[in-house]
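Coming up is one lone chain in structure tokens, specifically the form predicted on its own.
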Amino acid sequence: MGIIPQIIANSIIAGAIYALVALGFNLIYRATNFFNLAHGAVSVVGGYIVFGLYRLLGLPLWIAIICGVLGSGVVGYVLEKILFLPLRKRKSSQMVLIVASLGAFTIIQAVIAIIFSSQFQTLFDSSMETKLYQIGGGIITQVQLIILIAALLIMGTLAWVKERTMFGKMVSAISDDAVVARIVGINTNKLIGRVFFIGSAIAGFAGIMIGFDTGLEPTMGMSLLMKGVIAAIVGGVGNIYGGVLGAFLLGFAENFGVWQVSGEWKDAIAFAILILFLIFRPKGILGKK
């Protein structure tokens, strides 16, 4: 096995996983035009629920994973509707919806180390067979074949809502102007709410699949957010091409660029991309949506 293929099997992967997160970020960013920070908190909602009910209480897996997806959702969904929504009705600023979700964020993240503790927890255990798969002399594991596919398939799958169902251009409609949307009778807070949970869950998956890839911490949010945002404004914040495409060029430069220094060097790496493109490109590659 050369060390090129798996730096490239690694670097798809890292991809994939920013793109789980960035897509959730980038649908909710389009519905609302704000950056939602408590995005980070909720994908590790998904692994702690499954963690909770698989490895702790003994469910099947497939029902865990099922309720980890609606869970993060269903967070979404209520931050949105006890959080959000009364400060978009009082015309808050964005600055103010920004400091609510950091709140949010902050919060959320206490109550998960408060029930399971700050300790590394991890979804896979003795009794799950391990299977790795050679791809262009790269080896990467069954959970990192999964996450890329789902990756791939949940892209896809949003492009086809946005281009193609009434859904998907009701919520184009609200992202170019919601008050224009509300007067032709879209119920915007009604279709923001959805999108919340349709994009919570998606956070929710990934933060499943990193559970059982490398682990589960209270804290690891923080740094699924930054990658996930980082992506989106590489690729182009709200652009659903964009942000899988910002995603997986991050995957690359992080582990390309790291191939002869220290992996400490990752998130400077990551940082450095998005200062460059602030400066340069803030629309990102494919342009804010």
Second form
Amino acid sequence: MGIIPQIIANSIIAGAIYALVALGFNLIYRATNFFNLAHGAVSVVGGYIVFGLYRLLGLPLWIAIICGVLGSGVVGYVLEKILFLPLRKRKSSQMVLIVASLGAFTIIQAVIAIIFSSQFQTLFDSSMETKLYQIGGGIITQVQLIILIAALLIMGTLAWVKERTMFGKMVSAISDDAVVARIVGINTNKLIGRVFFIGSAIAGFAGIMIGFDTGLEPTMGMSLLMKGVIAAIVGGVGNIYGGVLGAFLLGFAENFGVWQVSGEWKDAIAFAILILFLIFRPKGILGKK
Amino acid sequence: MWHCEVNKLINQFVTMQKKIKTVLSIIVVALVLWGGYAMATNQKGLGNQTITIGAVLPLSGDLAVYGEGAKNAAIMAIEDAGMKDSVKFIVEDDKGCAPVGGVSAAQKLLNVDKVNAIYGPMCSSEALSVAPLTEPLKIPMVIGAATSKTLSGAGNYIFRTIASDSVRAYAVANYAYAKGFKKAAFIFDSSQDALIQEKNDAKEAFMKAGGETVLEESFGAKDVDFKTQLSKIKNSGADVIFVGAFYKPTALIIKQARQMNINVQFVGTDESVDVKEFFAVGGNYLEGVIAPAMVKPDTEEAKSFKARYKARFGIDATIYTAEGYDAMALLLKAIKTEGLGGDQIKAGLLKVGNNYPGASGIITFNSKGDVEKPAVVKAVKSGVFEEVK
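Next, report the structure of the form predicted in complex with its partner chain; the form predicted on its own has already been given.
Now the complete complex, all chains and molecules, led by this one.
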């Protein structure tokens, strides 16, 4: 059996994880036009809510997952209401918002570490059986398959919402020009609050899935965020399809890089791609639309 | 009438203000005097040989498992020596055993706290980066971990109560070869010097025994996805895979390999042995994994240490605690016998560290500050490491 099918499978799995992070990130960027760095930590929150409810308190898995997704959504929503909204009202610059989101990231990370310790934890219970699927010569696990399907489903749903619903059109309107959107009667702050909730919930779902696939660590938010942001920039910041495309491109580049060069170069490859795009195609493959 | 009342009130207010001023000035004077007195007595205390020992340990991140144990062991050694009041023990977090964190922690301890000796750091790469700071000041480092052989030559004031990895790497590689494995692949964390050296030693031993190395793969310190390296190893036809990593990546690598239907023998390092978090990460996938370990001595000192540690902290003594306990106990004995200066501590350690019956076994420092201790091979059976022959 050749090695290439498995490496393709590995790339797709990595890409799907990055895509989940990039989707929520891009959605929030679309509505607010700022880089919400707290997104990485919000993702970790989802994983730890499930860890607390399912592994520590022994609640049924499905309840824990729903609470994890909604919980991260709420954390994102609250951040918007108590932090970003007041700053926007005060007409703070993008830079201030980014620094504030970095502050929120650090606080959330520290709180998680205080509550759950900085120990590496896994949501995966050794009593759970892992089903393996063989697809075209590559093996992937059940969790990884769920991640892949979920990433594509969420992308499809967001695209449908954007094109077909009033909500989607209003978000596009804010994205194009927030002032004009307000003039034509869109309640921008209410809408941005909802966007934060949805984007953060998607991030929380990503964190939960990563907790099942590999494991959780309070500090894992930064590398998740980095990969999500690189995927978003490469594909086109604020573009739903772009984020997913960038994520898979990144997954393939990293894994083929590890195959052909060496394992230590993985992050270097990711950031080299970022730099190349920033120089030669700053709007990303698809651009913002 | 009205005018009079108002004047009275104003007068009262003015006298009250004066009183408040007087009280405030008394308080300020008292504070200044007290501060000066405290500083003066403190100065006297320092002159009076307060022993200041600084620790550089990983207390956050996933290596906190090692750091917490080492910290507890040191505290226990200080208490056991009856020096709780005369030793100032300052613990600094090196944030994950990284050289950057280690160096800034050591700089703080050396420049601000003016420590007499450093306990730690636990990782070899980090100890190698800290040595250039401590050596010119003749500040000894006593370590119950940091197992790379390269550390032996890094300074004149470095003492380790743990044997270098070579002996364990040789033991496990020879064991694997004797069990009939002939083609080895290596996957290792290239950010840690101890793990690189251990991999090199295991490889050397395996090839000397007659085995073949089919592939070497590396990864970075923070990686959690090893599937592509494992795909290459699967394709290489290896029948045994040596994993050179701390417990978390080791468990993740084995788990991911099993999930990719890689069903060959895995060999870990002693960094995972008897670490319960190793099993929390890898679960049932870890059955059958072999790893080298330090011999747990069956002596009175070892048993008593284990029991007292459990009684004191409520948890089992984990990896590196017995070694850490011995390191701190010997350091205190050395200071008691010879004195506080760098050269005095060094002379003291060489003197007391001679056939010393420690919790981790017999300790005799050679001229490089190293010890020699035997190794065993262990295998995972129903979720615990058991010695195999």
